[in-house]
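Below, in structure tokens: the form predicted alone, a single chain.
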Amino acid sequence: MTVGIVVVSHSRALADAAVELARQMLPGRPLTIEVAAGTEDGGLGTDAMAVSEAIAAADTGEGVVVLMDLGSAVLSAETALEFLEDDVRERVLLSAAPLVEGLVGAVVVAAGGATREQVAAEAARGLAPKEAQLR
């Protein structure tokens, strides 16, 4: 089993594209990635209940790392934690990592069997290559 990853975005299209890009790093490898994005009617927004359901679906017992796009996605993810059972909540890390870059790094190390803390740390380093290149 591997650490699960949840992508929380205001836009379903953005989240799906980010996941598609990340999956290209490991074609054919099984990855546990869930998406909670947009509203039920296809609009922009986030839903804390959808986030909690995505976390529960992504939890294999090894933990879950949650990546979010914008401020209210963070609020929805924080609220989602309140809907989870205590044992699941304890296995969840909310990451301040950049969504796309963080997701790409996270899936690579998660697929390699990294711990939840290692996956979150790799996601957090997501901007480092871009920052180094632009100096």
The other form holds:
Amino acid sequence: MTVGIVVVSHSRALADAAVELARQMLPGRPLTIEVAAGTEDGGLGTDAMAVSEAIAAADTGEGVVVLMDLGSAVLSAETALEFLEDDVRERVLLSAAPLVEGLVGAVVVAAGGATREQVAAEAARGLAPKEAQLR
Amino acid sequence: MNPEQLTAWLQRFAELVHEQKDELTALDSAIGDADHGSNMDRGMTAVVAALAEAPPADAAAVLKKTGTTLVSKVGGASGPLYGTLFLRMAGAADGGFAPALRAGFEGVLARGKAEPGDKTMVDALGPACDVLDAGGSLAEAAQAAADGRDATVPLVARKGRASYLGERSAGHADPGATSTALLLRAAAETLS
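Target state, the form predicted together with the partner chain; input state, the form predicted alone:
Every component of the complex follows; first up is the chain already shown.
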């Protein structure tokens, strides 16, 4: 089984588009990517309970790497850990990577069967190609 | 603390937030993302509805229901911050209001990683906890929270969306400190 990915964003549209962009890298390859984004009424915001449910849904037993946008997305992801079962919580890594670049890198290695630590490390170096190009 | 008293406190806080929703949002539009009033109003309206629908049996359950509702319904950073405040209060509900509020405050510090003087809710909540821990009344704690809110006016924000504005964040009270002052005012009015 592969590591699961969760995307936490203020905006459902932003999260869905980021996932669409990342899935371009996985033609025909399955990978669990869950989204927790926006408020119930379709506005901008994050919901720690929804993040918690997304993590539980994405976990196959191999663990989950969570990518976030800014501000309350980070606080909600941290808060979400409190609502998980202990064994699930221990398998979750919250990534400080930039959302889009980190997600693209993460899905490629996750679909290849990498561990959650490897997936998080790939996400964390997500800015490297852009920095190399602009140097 | 009994569940009826706590519910009355939360209902009064919800009323104050609703009455001052536009002022809270105006403060947040000056220095943030203009959603604090509407976010807190949505969250506290949901809390009051949840407590009315299935009144919890004890104080800890009231506080826990409040926390879990806020982390889900507020939307902005105030959700996890106020949510953590109430969840930690729930865990310390047996010791009375002052120790519970102190535990909640420590939860907010751990969650938000803000320090005093960063122009956040910490600047209102910390002084209120200090007053209560020293044996002061809820009215005195509410005054300390209001004074703490006023003291955020000249500060430059170092946390949250307001921190992107740098020096331009000075000159307005912090919205989170302002809503926290309302929380303590509601406590003084209902729990004394």
